[in-house]
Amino acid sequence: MENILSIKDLVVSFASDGRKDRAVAVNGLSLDIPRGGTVGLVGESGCGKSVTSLSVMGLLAENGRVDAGEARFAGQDLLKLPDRELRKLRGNRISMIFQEPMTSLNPVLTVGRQLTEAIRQHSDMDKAAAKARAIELLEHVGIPEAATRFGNYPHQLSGGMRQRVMIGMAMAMTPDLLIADEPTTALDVSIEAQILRLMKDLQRRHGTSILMITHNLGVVAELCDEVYVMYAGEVVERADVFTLFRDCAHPYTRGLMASLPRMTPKGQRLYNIRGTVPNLRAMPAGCRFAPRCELASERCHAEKPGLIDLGGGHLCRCFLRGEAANHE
């Protein structure tokens, strides 16, 4: 299948506290995205999932930089274009709906005009079909009284609504890819599955590709075909969804599984994974994921391991389930 969207050894780095070295936060990372699939990039917060979408953007801090890589998208590699050619591809072929509405949408300006500034940027619409193409992408995301609504100022609608109308604008130009950065985080459940269905049907009627950025595993298996584990910067596995609920391979997804709210019986603890990801400037030596793994060896201490084949597209960087599979 064509990929709209190809990754290859991205690695980047942020510089701090006015230090020589460089903090790496993404290490090697690849990742496809098939034209018309939902791919997850899923991980605890600080594994490097958001960097690396704000890489493919081009909005990384003014002390990130893309070191090593490629990101190839219609042909083009994102990480090599202008900021003039990059900046007509944001919003038109690709956009991104980013996690928290209230620090995206400008809070002095109205929803409607902040809609139709952003069609208008990449279309030759006049103001007032600009204005009724708003309307209309409020009514699509399910806005009640949209014509009323366009003239509100974000404060004004809820933390659902606002996320609406992000996605409305990410939608405007019916984007070939869709980038959403933990779009149901701080959502309650009921909104955060409008949400869900919202973006499925968008993706139906326009075919468009989604990468979808969280830490919320239910998400995963309700929207994406795909999904790639990051942790610590680097991918750790990457399998179809079915595969990866089925018989998730490395340690820290088998974590990540068993961390899922369920009905325990009474007295019984959640599970949890012990310890934190490591400070981007004290990796360890070995697995990156070895300190926190009940599983680790000496070898995993100090060696580290590579991305192992597992069959059918499935891969995992681990040297215990490469040793079950040599074995099989």
Given for the second form:
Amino acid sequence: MENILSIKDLVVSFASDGRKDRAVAVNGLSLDIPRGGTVGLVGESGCGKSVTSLSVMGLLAENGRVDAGEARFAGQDLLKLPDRELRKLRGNRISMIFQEPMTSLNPVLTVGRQLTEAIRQHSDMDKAAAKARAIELLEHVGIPEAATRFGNYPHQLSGGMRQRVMIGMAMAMTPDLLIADEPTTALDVSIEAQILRLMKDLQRRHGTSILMITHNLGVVAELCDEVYVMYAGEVVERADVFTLFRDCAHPYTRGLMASLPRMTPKGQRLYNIRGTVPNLRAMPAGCRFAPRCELASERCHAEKPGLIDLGGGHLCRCFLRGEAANHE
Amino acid sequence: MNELLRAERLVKEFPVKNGVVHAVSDVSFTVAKGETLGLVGESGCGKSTLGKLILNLITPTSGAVWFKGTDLSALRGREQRRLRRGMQMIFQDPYASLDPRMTVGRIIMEPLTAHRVGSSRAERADMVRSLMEQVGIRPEFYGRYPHQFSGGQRQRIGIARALALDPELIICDEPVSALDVSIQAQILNLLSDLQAARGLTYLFISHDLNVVRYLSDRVMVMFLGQICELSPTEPLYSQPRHPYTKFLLEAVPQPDPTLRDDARALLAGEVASAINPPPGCRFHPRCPCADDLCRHKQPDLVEMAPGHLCACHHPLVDREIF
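Let me have the form predicted together with its partner chain next, following on from the form predicted alone.
Let's see the whole complex now, leading with the same chain.
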């Protein structure tokens, strides 16, 4: 299958004040996004999932640096592209939405102005036609009284409305790839459901591929075709969504799944992964999850496991291949 | 039922420039000793305001809070403080609710000092160490500062502080919303353990319906300052009576891809404003079942089944309507 984006062996590190060594936030990550597909990148705070997308888009903070790897998008390596070229792609063939849409909207321009600009950049519509199209888009993403809202500034809208404006913006640009970083985390469930449906709609209409970065396994189950699970800067498991939720193999993924209160009756204990995530500057020598893993053997503490293909592209970074793991 | 807390026709209104925010409108309920009452609803439904009213952190416009059989507002000064010791709160953001310049030991000790518990500083310090142990923070960390702890550990510190005065009721306001899944499970287990060990009563405020289901004996659903449904937990989840509850339950993305349903009905529109809320049933502008009656008359909270209350003119009764 053709990939719209293919990341290979990405390494990203950060400097911090007064230290010579750099903290490696992403350590040799590879990830493919098939054209028209939705790929989920899941993990907990600090696992490197957001850093991955920011480095691909050339948006790393100043103390961040891509040390190695490539990210092929439509034949070009995004990591080697000059800033100017990358900026052109970002507004054009690749759209991004973030947890807090306020950061990606210009606070001193009305949403209508921002939308019409985006539309006119990507078409030869005149001002009036672009305005009509913008209002149509606002209506489409479910903004009430779209014609009035057209003249509002971002701060006059609720968080859910702002996120919908961002999706409207993405629709105006009909991007090849939408990178969504926790787009619904700050929203109420009823608004979250609306946003997820709009993303599916964007994909259906324009064949847009989606990279969904989230910590919410419910959102992953709802939206994604394939899932990469990250832990401490590395992919520990990759599988299609049905396999992952039916039969995940890595002890970390299993632990995450078991920690979720689903139908768990009151009084019954929830499974919890012991301990906390390791420090970026003091990674365990062997498997990075070993100190928290109930199944870890001496080998796990001493030697680093690679990603093993369990069949059909189901990858797992574990010596035990998770077979003996059972948290039920 | 051994009643610990009773909210009686609580009303809280805030005047603003262009009207009045009806944050909490005529809310009555009781919580039994040892029970967990879950409180769910979306942003602006009044759930946090309700928590603050119960703790008397803000004064109700009208109505009363009864705790252990006493009307809190009838008490003044020392007497009120003494009764209020029995109620404590845990907050969503363990980063914002701990003073960064105080050591963890001092943070937990503060309520003890304020209420003159223990005869000496040394005795209070011993109590603090014991509390740290109970919530799973090593007592050696007594002299550390909040920034030296992870989010989950900070929430444990907040819990230790809430436990210091040996309360009977703890109001938990979104205590796990800012935590990662694996850490969330640790805190939920800790809350369960503490409840079992100390016979605690919880009012558990959350927007996460799965978490609420796991922890609660009964669940109360709020919409724009009013109770729309109040029921023992399982009946509410298996057979919601209020259309809003049903929408909420269906909107939660479930961690199971085989349950995907792109055709399921979604709640349209925005969360309405609590400033000058609509007349009649406040949910009617977003409700598919709304008719003339709903637009004009506010529904009463009616008992549909034992302990299962619902405020709707057209409650869902064993039928699928959307």
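Basically, rigid core = biggest C-alpha set you can superpose within 1.5 Å across the two forms. Residue numbers count along the first chain shown, from 1. The shown structure was predicted, so the numbers you read here are calculated from the model rather than taken from an experiment.
For E85, state whether the C-alpha moves by 2 Å or more between the two forms after rigid core superposition. Comparing the forms between the two forms, which are aligned on their rigid core, E85 does not shift its C-alpha by 2 Å or more.
With both forms fit on the core, is the shift of the CA atom of Q121 between the two forms 2 Å or larger? Moves: yes, 2 Å or greater.
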